[in-house]
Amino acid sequence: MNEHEAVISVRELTKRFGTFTAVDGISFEVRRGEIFGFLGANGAGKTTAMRMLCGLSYPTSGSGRVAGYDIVTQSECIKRRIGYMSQRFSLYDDLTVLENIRLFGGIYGLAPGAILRRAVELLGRLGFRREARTRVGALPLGWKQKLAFAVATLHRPEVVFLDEPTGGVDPVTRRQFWELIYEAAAGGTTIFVTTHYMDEAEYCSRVSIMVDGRIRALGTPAELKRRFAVGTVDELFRLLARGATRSE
């Protein structure tokens, strides 16, 4: 797969719950190695859309492919080809750093020898060798976030979904975390990230902004700021969000 091919492709993707339309006919593509910011206020539908892309929920209508697999008929294949990290849950606090790496390596289907090699590489890259037998619950939040991202990419997935990954960490740690994202993207991994920090949206290759289940803006940060005559993505987000009629 070359850098111009779509790793994620969505056409008229829709999800209804009874009479409520959570995601309303969205279409977009994400290329290999791209950092794609998926933005929206609470209730916009972005979490529902991400769940469909991860193979955790079926669409009501429309189509989509992730890493070459159909989101309706090949969801189990998708789960093996992606990584996922959430602010809410990514690691087991009562297990050590090394135990978490081994556990997730097994879940991702890596052989024991491959897990050991990648664990050594990961611990060295993060400077965590001395913390290998430290329980994750005892680590500072910023360290946990870095480890969670590294574990999510342990099996070298084509796509990593990051659901508000930097929530609650300080600005310096957030910047360090984004350096890990840049490094992964430079290696060809596609990053699909949701965030409530609009300054982080400026770091993305492209961003989409959802309002009431629909994509209201899609493009590079620079393109969107020119198109809507605003100075920052935060101003753009506030401009579009004013028209929202629903919230979670």
Contents of the next structure:
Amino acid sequence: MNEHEAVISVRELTKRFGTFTAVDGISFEVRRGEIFGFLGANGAGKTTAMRMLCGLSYPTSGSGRVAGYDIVTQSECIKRRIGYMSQRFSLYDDLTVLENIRLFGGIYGLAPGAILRRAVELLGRLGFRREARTRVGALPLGWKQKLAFAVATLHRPEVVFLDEPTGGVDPVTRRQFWELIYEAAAGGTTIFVTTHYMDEAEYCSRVSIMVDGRIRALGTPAELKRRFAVGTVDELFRLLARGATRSE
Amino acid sequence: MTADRAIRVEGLVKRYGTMTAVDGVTFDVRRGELFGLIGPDGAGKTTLFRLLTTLLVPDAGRAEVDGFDIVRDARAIRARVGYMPGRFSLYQDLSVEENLSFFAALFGVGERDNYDLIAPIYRQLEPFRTRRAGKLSGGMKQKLALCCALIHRPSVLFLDEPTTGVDPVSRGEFWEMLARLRGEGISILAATPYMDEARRCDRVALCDSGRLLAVETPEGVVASFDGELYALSGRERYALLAAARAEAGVVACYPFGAEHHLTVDERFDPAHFRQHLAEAGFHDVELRRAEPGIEDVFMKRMHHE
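Can I get the form predicted in complex with its partner chain as well, since the one above is the form predicted alone?
And the full complex, kicking off with our chain again.
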């Protein structure tokens, strides 16, 4: 597999709920090792699109492939080949660090021996050996996030979907988290991330901005700033999102 | 205590077992002031909100809200404050309008009594008034929560990270609403992880580990940044971050939008720095002096803590 290969590719992807078109014919590709920022206002259709990519919802029309599998006919295979993490839910607070690793390892279909090996390696790498039996709820937020990201990549997925991973997180902790993202991407993992922090959008290899179900802009942050004659991705976002016609 | 203070806090302490969540906090909020609390997770912001809204009793110290003591006059305070907790806490199974009438009934006011106050916000919710609150999008939930917190025309409004998960355009609109409420004479204490929002406050308090590090105007916070700040950019962003950190005189280097920001000590020499990076293979590097913002002050203070 080479690095120019598309890990995600979608063509005219569309999702309708009754008469409402949540996602309206979007097309794009994400290459191996890219950090792809999937931006848009609340209600623009990001979550619906992401659910289709993760195999959790079928498109009304259009097609797509993720990690080599078809999102319509092979959605179960996709679920095993991707990682997913969100700010709202990622780990069980009432389980210990080790219990969470074992639970998610099992869900991802790893054999018990493999789970144990990965757990030992992961606890060592994160410097969490002494916390193996600590309840996740008792960990500081920064640690919890590190662990959640490690658990989402436990089965060495080709692509990780991060849904607002830094929502409500302070500037120091949020930057620590982005260093994990950089490191994973440098190691060849493809990152698909949504965020409402526009400074984080600047850290992406490429970004797309969705408005009313469509992709209105797609490119590297530098290209887009030139093309739309703005100084920052934040300005570009405001420019495009203010033109939205549909409310949430 | 004087009546020109919406909130007055003196040496407030709250412990949970051996952990001190709020550790001797003293500050005040003037009437009609928009006051921001910024600090990392676990700094004690939510505990402080819960103390001031009388949901928790302090272990030491005292505080007044709208002239009433938070321990002695808890009931009087509850009738006078609006509170929007960090976690969505309306009734998910009630519709938008049912939630609003429920909160109006709780506070013994008619839904229309203070409609002028919430009208600009509620108008956006009206098309969804029969929808269950649990089915609203993030931005709409937050607008409904604000309406419910305002239905009895509180004199002091407590907002615990009200814009988490909200896009930049809606966040801007939310803060415009807060500025308007302040114009109506409502005093506001708001916690936020967004440094651009801190800039919109009259004064902000930086908090960490249960203490307030500083209480300042946003301009004052920025002016408190001592030392020099540089902005660094180049193509190999991630590699550049690590390389810059290893250079002499670099105290911290962190991503900042399209660039990296660098705080330095007296050993730092820009010419040497550029030369070293070029020798390490970074040929497209740009380094310039930069003006610090609130976020840089935050990064620096937390770095030293």
